[in-house]
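First, one chain by itself: the form predicted alone, in structure tokens.
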Amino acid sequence: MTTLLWLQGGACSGNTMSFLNAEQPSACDLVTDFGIEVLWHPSLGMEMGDHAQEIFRACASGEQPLDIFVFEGTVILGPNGTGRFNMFADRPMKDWVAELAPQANVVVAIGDCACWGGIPATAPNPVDSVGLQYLKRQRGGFLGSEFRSKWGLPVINIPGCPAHPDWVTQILVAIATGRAKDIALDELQRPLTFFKTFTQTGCTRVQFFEYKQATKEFGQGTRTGCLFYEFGCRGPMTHSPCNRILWNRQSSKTRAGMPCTGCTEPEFPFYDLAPGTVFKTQKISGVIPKDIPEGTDHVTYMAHAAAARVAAPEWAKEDMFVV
């Protein structure tokens, strides 16, 4: 039996509505199939007030074994690194995961939020949000750089606004299963199984891509063109499986016409959401792309991107959907 623990920090609870839909396999699955039995969550759990207090004290403590510590939200350190601005079970929550995370065989971060600060740890960031053992991009966090569960691993990092939930349920069986140790990581501690490949991989626009042709508005992104040129789509510099692992076993953000946030990535919210940063490519001198697809320059990109256009096929330039 591997037990779990799963506290929710400054969040939304997108992460959990998100889990709640897992399928292959699902939550129940996790329980039944398994053999997690998880000791509480937010909207499992059974137990109330002292009674999941006792739950919490007994796996602080080493009195209740932990194998794995589910975090989900930003850990709030505000006010005046008080952590008061987020009091959960009669004490800060930031006390919570600095007493529980060494506990813990495993440590994961579930979500944006709990991996980098995500949204909340945007400027000014007012409340003093930071992820578990980051801050947007620079290693430390909460639980500092050198932190490392009982098991010798540093946080995992399921990232995502909100995390798709069968990466989730995944990596929970693998920990289940003792397989923990063969999880490879990213630099950013995510697991390559889903965070080696792009957005883009999958994207049924991707042909678009490749002859340089952009959609000029909303609504042909389904049809005609890619979102990437004016419409910010992020889907060449994001890694996450969003066109190979689709949501809700049906579809994606760029498969429906809405360009990729990248909200897999510490950056998210990119540019800080500042005015006409939004749903907007931004450029260098009105044309040439700010941000490119990772592992190129933007000479070469041009180069290439020139070379693409001359010898688009009409096909590219044309509606790819019929009635």
Given for the second form:
Amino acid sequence: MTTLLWLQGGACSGNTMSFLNAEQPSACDLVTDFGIEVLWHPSLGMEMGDHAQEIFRACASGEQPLDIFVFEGTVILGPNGTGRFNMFADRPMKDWVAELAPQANVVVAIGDCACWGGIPATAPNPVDSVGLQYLKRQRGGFLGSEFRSKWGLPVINIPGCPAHPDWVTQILVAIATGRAKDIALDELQRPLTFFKTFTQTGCTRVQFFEYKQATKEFGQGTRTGCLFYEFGCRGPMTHSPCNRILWNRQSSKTRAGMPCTGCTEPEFPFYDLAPGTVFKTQKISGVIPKDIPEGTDHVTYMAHAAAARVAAPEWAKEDMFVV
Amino acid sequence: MATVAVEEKLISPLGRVEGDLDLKIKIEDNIVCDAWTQASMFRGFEIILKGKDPQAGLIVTPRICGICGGSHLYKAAYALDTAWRTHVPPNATLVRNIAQACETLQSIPRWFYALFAIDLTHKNYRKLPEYDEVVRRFAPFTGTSYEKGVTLSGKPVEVYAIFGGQWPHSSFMIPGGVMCAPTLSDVTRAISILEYWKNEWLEKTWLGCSIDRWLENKTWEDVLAWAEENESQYNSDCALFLRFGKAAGLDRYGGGCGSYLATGTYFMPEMYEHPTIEGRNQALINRAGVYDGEEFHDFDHLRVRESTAHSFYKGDTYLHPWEGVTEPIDPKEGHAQGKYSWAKSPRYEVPGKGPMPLEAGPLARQVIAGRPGAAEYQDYDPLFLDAIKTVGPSVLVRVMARMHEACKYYKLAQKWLRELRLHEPFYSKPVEYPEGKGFGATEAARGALADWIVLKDGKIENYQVITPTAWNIGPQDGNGVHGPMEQSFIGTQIRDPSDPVEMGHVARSYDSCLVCTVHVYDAKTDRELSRFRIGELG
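To complete the pair, please output the form predicted together with its partner chain; the form predicted alone was given just before.
Entire complex below, previous chain first.
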């Protein structure tokens, strides 16, 4: 039996909803086939009021062994460090988190908010939201950079707005089947197996990127081209498996014609949604993309782009995703 | 003079209402005599949106609520469509409609099994007939219908992902249309997924009959007769719920304020190519409207106000959302001023009657659907107006209204999928005017949802969202009138005050997604009202 407690701070429940879309294993399979015992979850828990509080207190005191503590949403510190913008079960949620996290064998931050603050931490960060171990790219967060769970692990960050259900369920199965030691983390504490690749890895538009062919318009315009050049797609700069492990088993934003917003990276939403930045590629001198693929520089990028445009075959300028 | 025990009780957390809802009730002889719903979390989305890109709401507002994020996107797109005076091609309207409907189709079984029905397995009910069967089907994780219903609830949003890339939290609806241009196999796959969901869950598990047979029910009496009509229907989850719900008394409490609001949703593509606020009501397929308990009124967004009298915001304001302000205060300070929730109190200025609280949600929509005078393309459905007039609103009726909609929205989604013209446009590039005012609304699974946007100098000057949860769980207004959910609690008999499952039924029947309120409470700075403090009145 692996015990799991899941709480939500400054959250929208999107990660929970995403989690409930899971198959192989479904949320039910995790319980019935993989021995995950859900002690309490805000959407799935049977208990309420005092009975729910008894569970939290037992976990916090160590009386109830807690294997996995999943936190969704930001830790809200305001106003003035009191945490009173987010009360839960009789006290500021931040106080529960401070007591529960050290008692868990593994602490999992699910979704951007819990990882690094996400949308609620967008300027002016009205309620002083932080992630469990980061605020945006800065280490520390609520628990501090030195925090380690009982198994000696830092917080496992599963970012995304929301996180894909498989990114969660497969990690839970890994823990439940004794493969916790196989979970390698990157420098942002994300499981490498999911977050080494780019969102662009597996994107159906990658051939258009190769030949620098731009999508010129949304809707019917997305039957061809790459969304990087005009619509601010962050696929080449974002680490996620969105085009390897499809969403809802069907598609991905970039496949469907929506630019990647970079939601697995700590800076999301990029440029703090300043006027002129939403669904528009930021450019230098009106031509050169300001953000370019990871690991390259503007001069190399432009030389490569010029050659690629010359090399572009005719089909790369035609509609590809046709009726 | 007999001594009457009055107990004040704080239930925190209530759970399974999506987000944090704390409820303070006052019980007298096991009857709830007063209630305060306290939304306990505040994130400040309206503050974040100030000064941002006009389209920021398309990214930010879906994150207000991950349960109805697609609905947030839908109305945020229309708020910009009206502000920017866009052209929306018919295909784009159809795709938006399909996506909105699929999000709601997802929500119906997920809500019923995961959030609502597990309370029916509560030990309070163990002596009722068919309790063992209810446990066998509805027990969390292991119940046969629970597992099927929750898992299959992911299917309709697979269709959402085909058009929007993912669910939750796509932002693929934009002023002027949608980002996608589906191919033939996208559409055929979508049709097939919905067909599978309908066969496996809606007809086989929930109804035990065809959806067309179910939709022949036009009165509450028809529904009761339907449940006894044959073995298959009798054994369905729906009929089991009807029998067990009545045995558990769910038809006898939780009625609420008796006045209803629908802001309506789903547009006739050809009638809303140029979205305007004035042309909105006419172009709706599922109509907007207000029912004040006696008569119907056309919905007019200019009659909406939000009161902050009992909410943790500065002052005691009563403003239309275009003029709305969101200035939070420390709940500790708020409590001293008699405030108790992060939700504001939305009210509607009913002609001739003044400000009224209105219930939002499936029951409200279905009551409005019973209003005579629908155009030929609009939904007219007398079933739930009949129900509230014959048996009256209750937890049971509210649940049934929600489940009823599964059949209706399924049929609409399949019809729209067949109407897409794949060779025609899905987007019409708009002019991004730097100034303007917009209003966009829809019906999220849990009720009326709307945005009011003011643009100035190419950025957001003001952005206000009113969620269905705010309509339903909002606190008392400046006149001391309780919100709809508070009214639903009052008068309810509680069997076991130490485990008030009845309060859970009422709250969950509204499917209030508290995260959805944008602004929400602090239960406990009310130190003097500590849990289980037992007082006495002479």
